[in-house]
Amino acid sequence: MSSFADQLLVLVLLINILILGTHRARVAIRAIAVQGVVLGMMPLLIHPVQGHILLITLFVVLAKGVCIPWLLFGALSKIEFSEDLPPFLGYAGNVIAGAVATVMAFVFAARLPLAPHHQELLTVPAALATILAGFIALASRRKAINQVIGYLMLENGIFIFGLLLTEAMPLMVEAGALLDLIAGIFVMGIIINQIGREFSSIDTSRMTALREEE
């Protein structure tokens, strides 16, 4: 793997610290989505240039960095939406915790009996500090359009595992995990928008509250 590669890698561990960081919406779903193109361009960087990686490449690039964005964008302006809610960690305990995260990812990734071209990459310890920095996103955000969020950066991480295996996997297995993934963001929308328009609210905390008429 190239160095620029690995710079790329230390950018997608810094994107993770911003959305787990930031308090706007807006501005976590533009970093999702720099950090879904540069995921996409990662294969053309590890890997020879050959017709299905270009394809990955194109196919991700347009999934992570337009598409899915532009879904979010628009449920997001279809919805009554505060910025004022800080997620239950706080948003300094939301940083903390996402960079205890990255270190514990890159201890255990040491730990790790990998092959030895694999040893001195960033690929996996990457990958296992953005699938536990999706996992905080989701269990710590009160908003349902910020949830949606983490799932998208657990996603990526294991996007990023499979890096390791764009050669020997099919087009199709890429595909259909990222055809999952956008069925996800669908299904998260009409809940998203089911949500406000009952409730006038995404707050998922507030789900709690909710009892059964007797």
The other form holds:
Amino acid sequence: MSSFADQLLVLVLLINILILGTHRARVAIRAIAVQGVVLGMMPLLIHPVQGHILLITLFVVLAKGVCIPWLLFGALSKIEFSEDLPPFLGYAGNVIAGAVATVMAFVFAARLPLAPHHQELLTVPAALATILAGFIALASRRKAINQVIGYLMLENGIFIFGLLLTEAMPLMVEAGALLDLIAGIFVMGIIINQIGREFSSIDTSRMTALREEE
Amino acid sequence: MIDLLIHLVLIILIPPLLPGVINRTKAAFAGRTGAPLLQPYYDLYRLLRKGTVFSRTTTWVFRAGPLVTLAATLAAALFIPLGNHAPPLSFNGDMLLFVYLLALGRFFTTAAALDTGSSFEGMGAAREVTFSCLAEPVLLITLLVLSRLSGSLSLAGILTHSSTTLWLASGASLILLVAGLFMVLLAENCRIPFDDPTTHLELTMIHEVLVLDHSGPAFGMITYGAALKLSILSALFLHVALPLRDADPYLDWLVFVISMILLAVVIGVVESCMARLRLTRVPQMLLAACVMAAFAMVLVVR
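For the form predicted together with its partner chain instead of the form predicted on its own, what are the coordinates?
Below: every chain and molecule of the assembly, starting with the one above.
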């Protein structure tokens, strides 16, 4: 059973690289939705089925697989800028950085003082790798919408870490984290719309200069 | 002894069949009848009867190119096991020799292309070398991972080791390897997402532009060498992707030939369903294959 979970985590790692390497926002949104659904199913696979784990699975799949992609697609259709802005590192640079981050995550996870039954699992390195990939996406993308996707990836990484604790964590904590996330995406969606309406470009790197738009 | 004979006969006879099957599949997808299945054989026969024209600006390198390429590819074919049988030649570490025999062939193809002094061929040579130096690490890392899994350093041991139990034990890394190898198979043989073998626009093609100036038997050798390379890499891919084993050796040969033809059909389907990638996206795809192979290594070594 746990080997199947490991293979799903490999899929999650590949989706990280896909998101880092793609130049289409739509592909990235779909990929992050798939990643969310895969992660949402994970608690069912690694823990015995209980009432509150079923609830968590349901909420996570609904939020990450349906709700957030819907919000993001909504934001994407409102802004009319579809021009492709290469990230600061370039796409190839992003992919390489993601791969290096993954390898470093594996090296680092091997040195962590983990509980013996967590040592063999892929969970901890996958969590670290996803968090790092999220950081890379967040830091190097220019468009606000791609930065939101990086933020989601970061959250997914934290969720993978949480998988180790799902049994011990009360439902309220999970629900609170999800609510935070959706509120965050809402705010970002509104901001993206605002940026699209106010400025001629949605390149966030140009917004560091403060001056009057004429 | 009989296995050795079958190996030699197969490796000499089967290669032109694969492009024929691919073309037939593509024709069926497009709703055409297509050329006969054995058309590549007729083409080879026709080319071998023709005379050769050499440009006055070329040197011996141009004449040696097709010969050396074909010889190197044939030598590489002796190291790859077909089906479940030991290859004719095998020693520890022959996987490196295998990879570099293919590289030697490519070196001479590109050297011959540069020797003509034509700007188109120089462009093609530059592309071929750029893409292959991204595809080579994938092949090497894949062989490295497989040799770690099988505990053997020769191609025979590496490739005949993979089995259903191995797939159950380390399926995740094998899936990554299969995906990476498939991309390499398409890229190295200039199949569609990377290069369009049927186009005749010099600006967009890679392999065809390299061999524009060859004619007659030399061109036949190049066509045959390309088909041979396709079948070698297909055999390599099949060993990882489809570890079918049977007790009966003759059934094994049959299964191998059928799976080769099926793989050619799969390549034809992929070619029919995809458009050629923009040239600047090709390195990114190969980089992705490289990252996948590296992941597989991390998973295995961990």
